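Next comes just one chain, in structure tokens: the form predicted on its own.
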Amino acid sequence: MKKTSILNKLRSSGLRPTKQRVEIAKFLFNRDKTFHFTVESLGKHLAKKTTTKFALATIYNTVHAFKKAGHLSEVHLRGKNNTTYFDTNISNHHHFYDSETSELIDINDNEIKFDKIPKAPNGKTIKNLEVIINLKN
């Protein structure tokens, strides 16, 4: 991804392009494959891959600003930890979740078919439908 594209993502998210935010954006969006992460796991990845120091609050605020601007999607996993993941793939799609490795894996939208879904309550419309399939060994 070009530097101007990174700067545009930051600015469209309402963020000033500081060195830390540019590094976070490069790490998230300069990749070929979808990246799933928690704020904490992103902090660990950044510590390994860059020499820049990041406050967890900076990572948290940047990630949430990207989500609000539509550059990331949020995936809530229910369970004993109620973990929130973020996803660089913002298209409608589904996930496998491996609780042993804490890995979230994309499933193409066309690989799941719905024959029938309930009608939305009066005055409401269905925004999207997401399937999370939990895995175990």
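What you are looking at is a predicted structure, and each value in this text was computed from that prediction instead of being measured. Take the two forms, find the largest set of C-alpha atoms that superpose within 1.5 Å, and that set is the rigid core. Residue numbers count along the first chain shown, from 1. What changes on going to the form predicted in complex with the DNA:
- The Cα position of K19 differs by less than 2 Å between the two forms after fitting on the rigid core.
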Second form
Number of protein chains: 2
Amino acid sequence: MKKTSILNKLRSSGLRPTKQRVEIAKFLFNRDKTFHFTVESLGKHLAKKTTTKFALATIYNTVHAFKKAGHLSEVHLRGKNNTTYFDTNISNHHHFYDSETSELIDINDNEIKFDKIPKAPNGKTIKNLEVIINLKN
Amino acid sequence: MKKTSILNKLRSSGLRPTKQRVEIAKFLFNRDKTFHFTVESLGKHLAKKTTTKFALATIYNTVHAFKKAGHLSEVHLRGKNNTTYFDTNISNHHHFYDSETSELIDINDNEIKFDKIPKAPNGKTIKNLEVIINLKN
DNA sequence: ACTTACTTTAGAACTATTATAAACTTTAAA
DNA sequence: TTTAAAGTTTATAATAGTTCTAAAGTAAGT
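Having seen the form predicted on its own, could you give me the form predicted in complex with the DNA?
Below is the whole assembly, all chains and molecules, this chain first.
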């Protein structure tokens, strides 16, 4: 992804392309494979790869802004470390979770097929369905 | 469940039947239907239903002891309120989650059937599989 | 350049949870 | 039954992840 398209991505989401946002966006979106991270791990990666300074609050703000804009998704998993995982894969998909390493691995939507799904209770509707497959060694 | 069987349950789990543990066990296990709770909500229920005093730490300790003994399970869901949910249903099963009400509803194992499941990566094995069906109104 | 609105920042505040250590109970042996 | 050891409860402190605050800095349009 070119720099201009990063700028467009930010601007079209109503986010001013500040130094911090551009760096974070480049780090997160200029890659082929899905990337899973926590705010803390993202901060460490940024510190290694860039010379820009990032306040922790900025990383939180930016990640939430990207999520709100639909560029990131949050994994609704309570892992053992009690931190929130984010995912650069925003398509409908599922996850393997290894609690020993706290590692997430994507599962494409087409790798899981259902034969039977219960219908939603009361007057509710199904919004989406998330599968976590827990791993052991 | 009779009082004696509550006492047996505790004793056979290596837990001394203290006043607090007995009250919590009676509250949690003397019921027909599955019960979902957070430590905070359990504390409120206990305050209403009993005259016994419970320090917050005791509720945490007891819930974890019950979980370790296999009498409770933890739902690995990061809900919007960021608290841990526990479940008196310890059989293999799944959940509906309504993020507006923060309510969990059990889905029996036999209400979901899979046609296709990916195989575990690397040298890993599948420990278990959890489905969360998110609801909306 | 100037002004306004938006952002970043450091640190305080907040919330869920775990740790600590003293007081209290349970247990089982004498 | 007393009594001592081991386990438990309690209030409070500590911790960890996250959000809030308000002051200083930056981007965008005039």
